[in-house]
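Next up: just one chain, as structure tokens, the form predicted on its own.
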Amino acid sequence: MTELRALGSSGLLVSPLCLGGNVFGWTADKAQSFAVLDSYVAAGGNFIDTADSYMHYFPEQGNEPGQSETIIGDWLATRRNRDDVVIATKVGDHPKYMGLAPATIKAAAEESLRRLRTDHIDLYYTHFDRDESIPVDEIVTALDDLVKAGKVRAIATSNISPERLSASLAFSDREGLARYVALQPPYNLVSRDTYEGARREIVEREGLACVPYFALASGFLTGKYRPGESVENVRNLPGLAGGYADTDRGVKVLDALERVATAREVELATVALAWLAEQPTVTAPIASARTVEQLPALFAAQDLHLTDTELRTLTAASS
């Protein structure tokens, strides 16, 4: 039985592996997505992450924003298990609801609720804090209004500067408003400075949870991308996993992962997630699965306890 963890000060209890919903409606159709969701829950998972924008980033592939939320909403309605899962979604990157102006946040939340076919969102993230001319006071107040209305249980943030994160928390404390309970940064063995440093210090000091995305570096840490090799994969697009294969750090990390994984007789993804789960402040790494067959390697990380030597080996390779 998966042991649930407290998500910061939210009162929410979540599984130590968060299932990423970015592939739903993109590389996984509705039937595949339902199968993955069913298997994830059957294995003890209860924490599902999506966004109102998934997956509009690659319009040349026919993607439309909101498909992931719609699929998850249909699944929740079909399975009648809304109270058994923690649903996290995000605001600020949907083409029709871009940015974090208060009116945008509230309108986007209504659309997410409609697509998810629910009356509340468990964890509501600000997705990107691109326009810093919008005062954090206005953003937090809009989110607090949603909490007071019962439409959102807890709020969180992603892709925000340390300065704006600190200012947001200070405003919440000063005014007695809803407070961010989690930060979702990009963080993995080949991308550490995106979190380690000022952001992690704030998370630790303020009692937030860290829920990292790109936990497997868009698939690179599964070992499928190697130097000089071409991989046919819809997700291997410019700026994603393939870019790590030709870096010194990428080569060193794969070599270290290979050695630990071979010794432990597990997959590279399992070791990469286990390393991340051991890092200070990390509550639940996010990982996506396009097929049911990809899930066991992800869940295995929950039972893989790396030795101090293995942790040092991986950390040194990624430095």
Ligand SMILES: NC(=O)c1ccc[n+]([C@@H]2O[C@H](COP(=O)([O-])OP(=O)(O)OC[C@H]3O[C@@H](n4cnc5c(N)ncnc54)[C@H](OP(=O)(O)O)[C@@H]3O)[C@@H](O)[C@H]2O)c1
Contents of the next structure:
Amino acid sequence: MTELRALGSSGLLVSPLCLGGNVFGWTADKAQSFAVLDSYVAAGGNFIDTADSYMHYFPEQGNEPGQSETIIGDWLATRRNRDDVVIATKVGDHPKYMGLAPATIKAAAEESLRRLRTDHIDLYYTHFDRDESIPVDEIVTALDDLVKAGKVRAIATSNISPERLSASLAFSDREGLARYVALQPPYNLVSRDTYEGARREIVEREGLACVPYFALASGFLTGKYRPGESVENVRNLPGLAGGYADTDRGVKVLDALERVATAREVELATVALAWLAEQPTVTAPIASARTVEQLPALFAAQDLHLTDTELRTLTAASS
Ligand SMILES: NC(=O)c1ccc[n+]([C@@H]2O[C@H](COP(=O)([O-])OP(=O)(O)OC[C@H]3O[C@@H](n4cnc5c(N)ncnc54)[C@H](OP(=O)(O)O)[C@@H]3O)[C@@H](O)[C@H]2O)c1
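With the form predicted on its own already on screen, would you show the form predicted in complex with the ligand?
First the chain shown before, then all remaining chains and molecules of the complex.
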């Protein structure tokens, strides 16, 4: 039985593994996506992450924004389980609703609600904070309006500078408005400075939850990409999964993962997620699964308690 945990101060209770939704409509078709979602909730998961933009980043692969939300919405309607799951989605990167201007946030939220076939979003993230000419006050106020209207339960943020994160929290507190309850940074064994440091200090000090994305470095931390080997995979792109295989750090991390995984008789992905789950402030790593068969290795991380020596070995390899 998966034990749920508090997501910061939001009042939401979430499972320790958040299911990434960028595969739905991208590397997993509708039937595969339904199967992954069914299997995830059957194993005790209740926390599903998506975005209005998924998955439009690779148009040459025939993807359109909104597909992930539409698939999740159809699944919720078919399974009649809306109240059993915590749905997180994001605003700011959909080609038609780009950025975080208040009018964009308002319009994009309506579109997400329509696609998700629900009357509320549990956790609403700002996806990217690219245009710093928009004052954080305006962004937070627009999000607070959605909370007041009952369309959003809690707000959160992703891909934001430490300065703008602090300023957003200060504004919420000063004005008595909804405040971010979570930060979603890229964070894993081969990408640590994207979170550790100023962002983590703020999250710790302000009592936010950290919900890291790319928890498996797009698949690299499963061990399927090796130096000098070419792997046929749509994620095998520079800057994504395959990009790490030929770096010193990537090689060292795989070696350390392999040693721990062999000793504990688990998969590399399980060890990578267990390491992340043990890091201060981390509430629930987000990982996606393209197939049902990939899920057990992700859930197994909940039962793998790494020793201090194992944690130190992994941390040292990734330094
Ligand atoms: N806030 C943001 O800006 C942002 C950005 C990116 C992602 N995200 C969120 O974070 C989630 C996770 O990121 P991600 O999906 O890009 O990367 P990830 O979770 O690091 O990697 C997931 C991929 O690894 C492979 N995999 C998973 N389990 C495996 C197993 N047991 N054995 C072998 N391969 C396995 C699968 O891809 P293949 O089978 O295709 O190799 C899977 O789709 C996304 O779905 C999304 O919700 C947020």
